[in-house]
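Here we start with a single chain on its own, the form predicted on its own, put down as structure tokens.
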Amino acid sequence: MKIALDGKIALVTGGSTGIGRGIAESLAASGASVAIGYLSDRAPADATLAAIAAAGGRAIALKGDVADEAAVRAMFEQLDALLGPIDILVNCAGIDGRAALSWEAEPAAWKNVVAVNLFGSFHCAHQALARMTARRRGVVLNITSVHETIAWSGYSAYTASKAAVSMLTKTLAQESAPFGVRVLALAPGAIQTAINQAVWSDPAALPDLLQKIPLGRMGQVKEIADLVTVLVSDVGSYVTGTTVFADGGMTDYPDFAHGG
């Protein structure tokens, strides 16, 4: 079966780094064009656009805050005029923030967590959805992750927002499916990436974390970028309003595996 995003246009925020950019990458090796969101730092944005053009791909970067209403507006008119009408969009942005029990944590930082994951899902969703349903046709996915699902102690903001960004995908799939758009959402488990290096470089800290995971291993950035690739390709055509978990069994309560 070939995955074929042929004359496919592609906007991955957070494109630049970590699963964003495999999304970017997976994305690209299929036939899509694809714009590469990132927030400040533009080196990580030009080495994802090498490694895609080197690969024969078709990427463009483009700067902006999705927290940032007016920025995400100017990101896609941008995206019009030097791709075109967005048939994809990926909300891969994401902070987790500084760990904090919820009673220490100070209510900025709170607010700038669900700024960014929530909000900035919202806006881009609100901008790529208006233009999917007047052409009745698109895919919009929305990075979550486990913690949508499980608490996770210190991090009351990222599981807040993760968990509202499981909802807000699946209203949106209610109300854009009648005009021929799907709406889903992806949960990454634990995947070796660079921010999370400190847990997995360390041998004392990575034992307790593969005893969380079922099939006893961290997930790779490709396994991640290969099924968002599937997800929003014809194949998965009949996914809408529902997450996809990819967590090598972490939300199966590995605990349990010996008794309650």
Contents of the next structure:
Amino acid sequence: MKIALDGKIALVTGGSTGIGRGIAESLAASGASVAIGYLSDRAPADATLAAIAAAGGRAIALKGDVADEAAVRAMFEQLDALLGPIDILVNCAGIDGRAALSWEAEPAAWKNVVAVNLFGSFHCAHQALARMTARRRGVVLNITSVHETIAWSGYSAYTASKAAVSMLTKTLAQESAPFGVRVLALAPGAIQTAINQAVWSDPAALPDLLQKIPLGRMGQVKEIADLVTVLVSDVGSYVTGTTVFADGGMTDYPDFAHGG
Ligand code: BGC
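Alongside the form predicted on its own that was just displayed, please also present the structure of the form predicted in complex with beta-D-glucopyranose.
All chains and molecules follow, beginning with the one already shown.
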């Protein structure tokens, strides 16, 4: 079995940091030409481009807010012009928002989480699928979360948006399948990145998190990134309309290891 993405053109939103950066590096290492989408901070995007180039890969950076439909349209026009027609879209741009009980949350902040995670995924899929269905090839992979199925107090916008992306995935997959285009989701568990640094860097908080993970450890970016590469490659050719969980067992109800 060989994972070969040579000649493939990929866009990874949120591709300059965290899981997105790992995905961009993994796709490029497998031969894809990669565009990394970033919101505004150029330095991490440049660092990711440099890492990809140093490893012998090819990548460009595209600036744009996925929550903004016009900006996404412009990003795809740039992608067409600079690399060519898209084969692989990974919707990874996402935010969890500030923790707040729902009745205390600031509605504008709540809506912003949904705007980035759900509308952002839709805007990019909207552009990508128009191109992919016309060419009868392509894959869209949405990064959701274990919180597409596990409730999380303080994060109602995040959980609602991830559950919505899960169902968006299924419906887009149904629409796209007759055109030979796959749409799927990958749900990471607790992967050690900046988004959850407050937990893994706090010796008082970490044991509580680890207790929620049957494998007893946080995941690493590479464990998600390489799995994404497999799923969007031809090795994943029969996977569509579903979410693949990579969570160390977090969704396996670890509390039921005893009692019940
Ligand atoms: C969140 C992380 C969290 C993980 C498990 C992810 O979706 O972004 O902050 O550690 O879920 O709860």
